[in-house]
Amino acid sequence: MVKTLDSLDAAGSAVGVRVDINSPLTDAATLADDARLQAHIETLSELTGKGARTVVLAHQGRPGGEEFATLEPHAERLGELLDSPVEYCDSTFSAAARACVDDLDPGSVLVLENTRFYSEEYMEFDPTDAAETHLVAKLAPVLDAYVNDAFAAAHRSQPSLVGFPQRLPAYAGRVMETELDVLGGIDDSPEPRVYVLGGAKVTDSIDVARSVLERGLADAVLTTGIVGNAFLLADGVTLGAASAEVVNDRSPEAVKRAGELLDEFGHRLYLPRDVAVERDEERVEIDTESLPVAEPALDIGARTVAAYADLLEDAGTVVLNGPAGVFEDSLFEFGTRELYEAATRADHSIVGGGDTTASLRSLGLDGFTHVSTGGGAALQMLTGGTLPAAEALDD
């Protein structure tokens, strides 16, 4: 059983809190978006309000990448978002970092440096071995408890995520708690359940479709985007060379695997009735019966939106994973916007993380029951997989 903050007597304790504030950067010193920081404010505020000495652990970017940068701007922004003093330390587990933890006042926050500046943090370990890494072995002695609020990274098995629970009393933060409750409770959610699968990650979406159909979690799976194009091709629709090339570039096995699903679960799989292409700098919608065309399909059309919207509005639970088209282009945001707005009228609406969440922010959409903070972690739960970081918290 995973313990939550309700079980933690935090007053005066040094509490290590793993968060996921990996954010887009304008440059190495400027955050372009603070949405991930804001997600953790509830957990951090609760701990500081209880008088904890809160020590934040997080990563930013990947080694060698343009956004592999210091957490100093993150600490500065947290200082603006929290009603508590926030300090920054340019080390993670050195003697200087441990001294900063020891000197931290109750009710204050210390942001340690990017955990991925330490090479072992970018590797995956068995939890027992993770507990023996330098980061965990050095830092754990100056901490009294550990809180994992980094659901978005929970599908990883890195030292800061799975090592500390081997050495310290461990708890789920409010983000982690909510995500596990909502995504882990899909099988108890209101019926009928409708999944909308789109975006560019064709293989992942087909995995989700198979999982929820085999487990009886989905009464209907609506396909859109490149995922929808893969299923159309599998159903014998000739889209045109441009659309077929995009699907095959994403996943050479996509059409074959989509065809297998259609054979097994065709009565619960819904395919687009029309698509939208760009022609002479305008949006043109074409019924699937009138395909192929030379231009690539970039969105679903109005007929598909109308048919899908009826299913979504009557659903007990809607799970959205991936946009319906190239929503970044105003010509092709229609499908995503209309389907997402229809989903908000369902009894219960859940939005997967990653590109799906980005599309919500871009289009200014809200009103959902739950918007996940995690892309890969949410996908892992939707496909019935396990999350190493969440398992490490299990008492």
Ligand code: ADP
Contents of the next structure:
Amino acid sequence: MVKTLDSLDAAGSAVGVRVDINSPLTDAATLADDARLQAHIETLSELTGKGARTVVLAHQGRPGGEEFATLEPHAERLGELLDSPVEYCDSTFSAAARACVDDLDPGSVLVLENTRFYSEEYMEFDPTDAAETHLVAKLAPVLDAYVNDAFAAAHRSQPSLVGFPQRLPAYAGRVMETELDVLGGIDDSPEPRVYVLGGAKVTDSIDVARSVLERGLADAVLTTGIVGNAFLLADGVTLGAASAEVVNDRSPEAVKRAGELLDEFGHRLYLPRDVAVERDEERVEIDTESLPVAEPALDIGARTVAAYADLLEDAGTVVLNGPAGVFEDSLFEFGTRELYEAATRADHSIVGGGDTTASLRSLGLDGFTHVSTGGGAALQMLTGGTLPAAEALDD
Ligand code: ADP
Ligand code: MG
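Mind pulling up the form predicted in complex with this ligand next to the form predicted on its own we just looked at?
Full complex below, order starting with the chain above.
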């Protein structure tokens, strides 16, 4: 059983909270978007409200990447969102950092520096080895409890995610709790269940499709995006060289694997009936019978949307991952907008994926039962896998 904040008596305790506030930046000192911070406000304000001395652990970017940066702007923004004092410390587990933890008052928050500034955090460990890393060994003694709210990072087994539960009483934060409940409870969710898989992660989506079809979780899998194009190619539709190249660039194996899935589960897999391309700066929709085209297929067309929307509106549960087209371009947002809107009319709708949730925000779509904070972690749960960081919390 994973313990939740309900059983944490936090008053006066130093509570280490691992969150995922890895955010897009406009420059090293400015957040472009604070959605990921907002997601953790419930957990953090519950802890401060209980009088905890809250110590935030998080990462930003990856070594060598453009968004590898300090957590100072995150601390400042958290202070505004929480409307309570949030301090920032420019190290993670040094004597100075530990002194800041010791000096922290009940009800206040300290953000420690980017955990990935320290190289062991960029490696994967067994929990017992993770507990011996410098970060965990130095920091655990000044903490009384550990809360993991970083669902979006929970598919990794890095020290800050799996090490602390070996040394401290460990709890799931509210984000983690909800995500594990919703995504872990899909086999109990209302039927029929329709999965909509799109976007660019072709092989991951094929894995998800295979897993939910084999486990009898999905009554229908609707394909869109580059994923849909891979299935069209596997079905013998000659999309055109440009689209085929996009699919092959993502994975040379994709078409073959999509074909194997079509052979086994063809009756439950749905493929686009038309696609949209750009011609003379206009959107042109082409039925699959009239293909190939020279231009790449960048969206699904109105015929596909109509057929899919019927299935979505009658669904008990809809699970969506990946946009239906290049939604960043106004010519090709149509499929994503229409399908996601149709999904909100299903009894129960679950959405996951980084670009997917960004597309919901930019298209102003809401009304879903659950919008997951996780991309890779959500996919891993959808394929029936377990998450190392969630397992580490399980006592
Ligand atoms: P998520 O982050 O939600 O898991 P992905 O990263 O798999 O989603 O896919 C998102 C990207 O896929 C978007 O940038 C979108 O432009 C792109 N995309 C969707 N459909 C197509 C298409 N037909 N051709 C090219 N790119 C596409
Ligand atoms: Mg993405």
